[in-house]
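In structure tokens, the next block holds one chain alone, the form predicted on its own.
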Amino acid sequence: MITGIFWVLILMRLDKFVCKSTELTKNEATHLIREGQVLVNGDVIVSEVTQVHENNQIILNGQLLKTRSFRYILMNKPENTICSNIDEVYPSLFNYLDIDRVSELHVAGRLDADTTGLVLMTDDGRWSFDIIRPLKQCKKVYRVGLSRSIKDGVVEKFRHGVQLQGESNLTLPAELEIINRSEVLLTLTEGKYHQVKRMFAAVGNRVVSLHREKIGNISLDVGLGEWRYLTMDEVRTIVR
């Protein structure tokens, strides 16, 4: 049975570490380690941004410590909801997770209220960080509605980078498939600010639906508003 639930071997801080091992909050897991309480390998620790590893034994009040493992989680977005934990003008995403701590979960790569498509949630900050940073140069693929059919040269422009209002450099080489004059396949490796609406605004056009479909190796292949936990192969693809 796929559980969604793995170990993916990473460094993280002592705070994270006892949190993600115990039901304590970052603030009382900070307390007891500038206490003094917390032993990792034998040596007591009082900082709580040390940098542990999970095959460390760590020891709390006699207790050995092991974490909770990392959750990586696939969900096809709805319109009108926000990727952020808690409820704004409108809902959150997370609402439609019927899971223990919720609120451990972040989204790697946002999307924006009104775009909808493949958003991928986790506790693995480290996983997350390698998601979206360019120089990773993990692939994010958008279908694009357009209120303007697309003009010739588009694609050539979009392949040597954008300039963008306000930003000095161009944006990095992306790709454009035309499925239609008004409907386009967009694939990036960046997520600046709103990229998707200024890159085709940038060439005097305007998006009007967005929706994303793959990041990386991982489609999208839930129904809207529904979930998964992703596969071990499918985690290690982003890792790699």
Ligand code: URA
Second form
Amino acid sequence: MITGIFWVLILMRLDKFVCKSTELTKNEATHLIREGQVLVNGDVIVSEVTQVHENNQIILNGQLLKTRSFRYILMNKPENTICSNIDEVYPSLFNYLDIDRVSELHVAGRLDADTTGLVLMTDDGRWSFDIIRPLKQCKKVYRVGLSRSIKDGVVEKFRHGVQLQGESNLTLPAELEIINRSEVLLTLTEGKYHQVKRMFAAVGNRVVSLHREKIGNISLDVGLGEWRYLTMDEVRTIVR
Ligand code: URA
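Could I see the form predicted together with this ligand next, after the form predicted on its own?
What follows is the entire complex, opening with the chain shown before.
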């Protein structure tokens, strides 16, 4: 039997590599690359779109660059916070993170200001894309409180897909588990704008509370406003 270890080399653009391994902005990195100050495996490379990987020897001004590793964070979002990096009407969720380079992080699948629960944050854009992209079928589970009793036939309607106002396609098949007449668990594999609220509006109901419990195999296990780093096993459960 042949066994082996397989290394996956992640390619990235040279400007991104320079940014990730220094404090430089994208514009500054691009400028230095175009000026011929960056060597890749001994050659001057002046195109910032050149694809490189961690095993390349990349030198800037005589200094060997090493990328910092990506960060993956789980947080329990409190009500009246927002998922963007800038405080608006409500404070940004990022204020809860007492770590360096918070501005490099983004949320993989935003929640509304009044929604609570599981939020994943990262600086790895490919990883978050796999969470958001419907093609990847990454399941998100929401606990939903409703203003009215759930009507017969909604489970089938959601499984089939419903027409949301302003959308050209039906929603993708969604699983609805009824906890009681006014509380349900809804599992989605896509994340249209206000999707849960709009799906229940489409069947004559109204969401009064919304809490995300799970993304893929990652479950919420910290208190409101608390966060922790994901384990590498958890990170890997989001399949590429
Ligand atoms: N669907 C919504 O309507 N709101 C959220 O915050 C998440 C999903």
